[in-house]
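Shown next as structure tokens: one chain only, the form predicted alone.
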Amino acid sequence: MARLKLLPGGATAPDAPGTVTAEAEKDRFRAFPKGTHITVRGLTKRFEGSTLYDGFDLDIPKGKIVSVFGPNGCGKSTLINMISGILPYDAGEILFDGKDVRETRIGYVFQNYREAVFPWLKAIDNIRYPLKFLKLSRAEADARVDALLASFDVKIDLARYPYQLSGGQQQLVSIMRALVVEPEVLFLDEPFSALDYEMTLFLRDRLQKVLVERKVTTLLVSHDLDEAVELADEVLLLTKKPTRVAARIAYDAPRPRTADTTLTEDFIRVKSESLEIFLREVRK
């Protein structure tokens, strides 16, 4: 039987001439389902003799927002750090449309905005910074920044330095810096956990608008279940370590979603189901 090779875009081709059997065709879709953007197979990670992930498999759909939620210590941030290429893993394979992470445009927003922004650069220069690594003309770079500022409806003085901005404003700068490269995949590691509630609501609203408009595949780690459900197309619930997928719960409420969304019957249903699974895993 011809051995199949994964190609960009999810296509496959045999390494050598031969006929692809029906069985091999089924295996292909089991390995790389249609509509998948991120494919994780056999992911293994150990810390000081403790196994966190062992042969972990995951498929993330293209253009969707997936929230990652689970017990403390299950490795939520570790998971997105491995997928994004920040953290090495011991075994397994991670592909983006069949490509390596080094061939994929990645955006990442960290929890600690104070360490994420560059204090010696003005806010606007922080946002522009990643564009210096892309082959863009000055006009193209300016157009990208202007379009992003318009999408977020920014009303802060971007000529200021980070220390002259509030925490929420600094995180807004960090988010826009991650998006200005027009990433294929965006990773958000508890991006609102250090912010006040008013700013959190503002950033949730602006961020989901931009992500939906641009159809960016997004992985959001959150410790706030309301937030995890409200922003997501799907809630990915994890078990205690060694970590597995406990459940995947779809949430297709219309957008834009606001604080009022959290009062709807469908939201309460998804949150309740997620909470039940989470508590079951915590008590094991």
Contents of the next structure:
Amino acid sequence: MARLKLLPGGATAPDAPGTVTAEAEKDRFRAFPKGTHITVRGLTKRFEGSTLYDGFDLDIPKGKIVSVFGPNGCGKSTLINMISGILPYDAGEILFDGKDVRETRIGYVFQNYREAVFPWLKAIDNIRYPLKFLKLSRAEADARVDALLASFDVKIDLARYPYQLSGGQQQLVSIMRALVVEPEVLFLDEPFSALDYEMTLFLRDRLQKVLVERKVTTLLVSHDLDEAVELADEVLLLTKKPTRVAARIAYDAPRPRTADTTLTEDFIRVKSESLEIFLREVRK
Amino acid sequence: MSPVSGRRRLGRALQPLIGVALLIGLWSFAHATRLVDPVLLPSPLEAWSAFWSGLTTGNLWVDFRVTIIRTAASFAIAMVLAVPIGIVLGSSEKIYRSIEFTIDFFRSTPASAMFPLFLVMFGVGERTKIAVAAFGAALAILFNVAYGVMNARKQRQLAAKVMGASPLRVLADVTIWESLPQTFVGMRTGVSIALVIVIVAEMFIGSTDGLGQRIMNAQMIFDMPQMYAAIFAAGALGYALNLLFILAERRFVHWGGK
Ligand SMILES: Nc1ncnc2c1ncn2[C@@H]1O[C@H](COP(=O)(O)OP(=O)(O)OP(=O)(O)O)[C@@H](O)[C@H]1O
Ligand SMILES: [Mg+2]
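Could you give the coordinates for the form predicted together with its partner chain, as opposed to the form predicted alone above?
Now the complete complex, all chains and molecules, led by this one.
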């Protein structure tokens, strides 16, 4: 069941990066499970004297969806912002297949879509925008956009400006903008929490389909445990500050998962296990 | 459209005319009852006919045009100088902090106080008028552009950065757009400052044309209808410029307030 154990001692990568002096340190940096995409080592972040992360280690598997769940203010956003390169950190190292974040294609979906889309561009130009940083021909770019629109089965008028669309449609634009570059890693910070339930179900469904199709390594922050479990290959539970990994719970129900999935025994087991750990952490 | 809402809309459109009617009524009353010496206050009709004949047969239009050209030239110079500097200042907190006080000081200095200095530098002529007006307008524009750039919301910049935009690209693709509403505030303020300074300059520094000079001349020969006509022309110009910028803003910052 548990596909991924915490830093199994045996698994070592041949060309582990880092130039740490102590042998033990070296091993820590080298050791990560097979199929790991993102390695976080010794991550440290302080805010005005208070330490949020102190020597935090984490491995994110390639092509999987990891849901990040934890108490309010425990640093979920801070974590994915540091990994995605939006927020600087005080110490530590984050590598994507041994590469720096700047050498990695990244997609990021903000919770607050209103302040993430560009209102001066039409919806379609918002979606196309990040393509200009890739060296693609016009035809290639168009093909990518068309394929993406087809995957999402978009029925909105993309010649409109974002402020002429509903909230859910704006978030859809922002999700497509993140995916159009065919990112190696996708980050989503509570992407559906400002949307109504119907729209949330619809977007979750589409997003899941596309992510599984494309095998994108995904970090999803969610405050909705049902959502976190339903979408996840693995639920990453965090503690209160100073933040550590409380537990990682694998969930490998077949996809596509639907509302029916949430009624299965397996789902309920993973959810209650997560909830139990979460409550234990909150009460600490 | 139902007749009720149609009538209401018509009523709303006519509302601003109430103030105009009130003013003209008061003016006519003061004129008819000789509350004010009729030499100083001609009837509205006399003033209007002076304005109209000045435009159609007289040379009011010539002065009108000269003032428009001077204002436009000052504004253009101000924009060319102030926008790039404002963007640079706004995008570097350090530079901004170090010269904020200096800019603020000059911005608070009445531009008309600079006339003597500019006269020494540029001599009595066209260049001084335009230079002072450009100076006054540039400070207002500069300040607003810098402010707009500095206070641009961070999230869209982060969004562009995470998509791979370089700092320069973030500036061009996001920050400048975000600062546009504030830039328009600066442009509106700037153009009205330029107009004020141009008119004052035309009045007092050896001008032979322009609305300011026309107002002064009419006053000196006590041609009151002519003076009111020129004042009205200056007012109309100021209003039209303001309207022009509001319309331009609505066109270019179509997402504003949404
Ligand atoms: N810029 C900042 N300055 C000071 N403290 C900060 C800053 N950003 C975050 N923090 C603190 O760091 C902690 C983690 O913040 P973060 O937003 O990452 O939490 P979160 O888990 O995403 O919370 P939420 O559930 O509310 O989304 C919080 O306690 C917050 O007060
Ligand atoms: Mg958060």
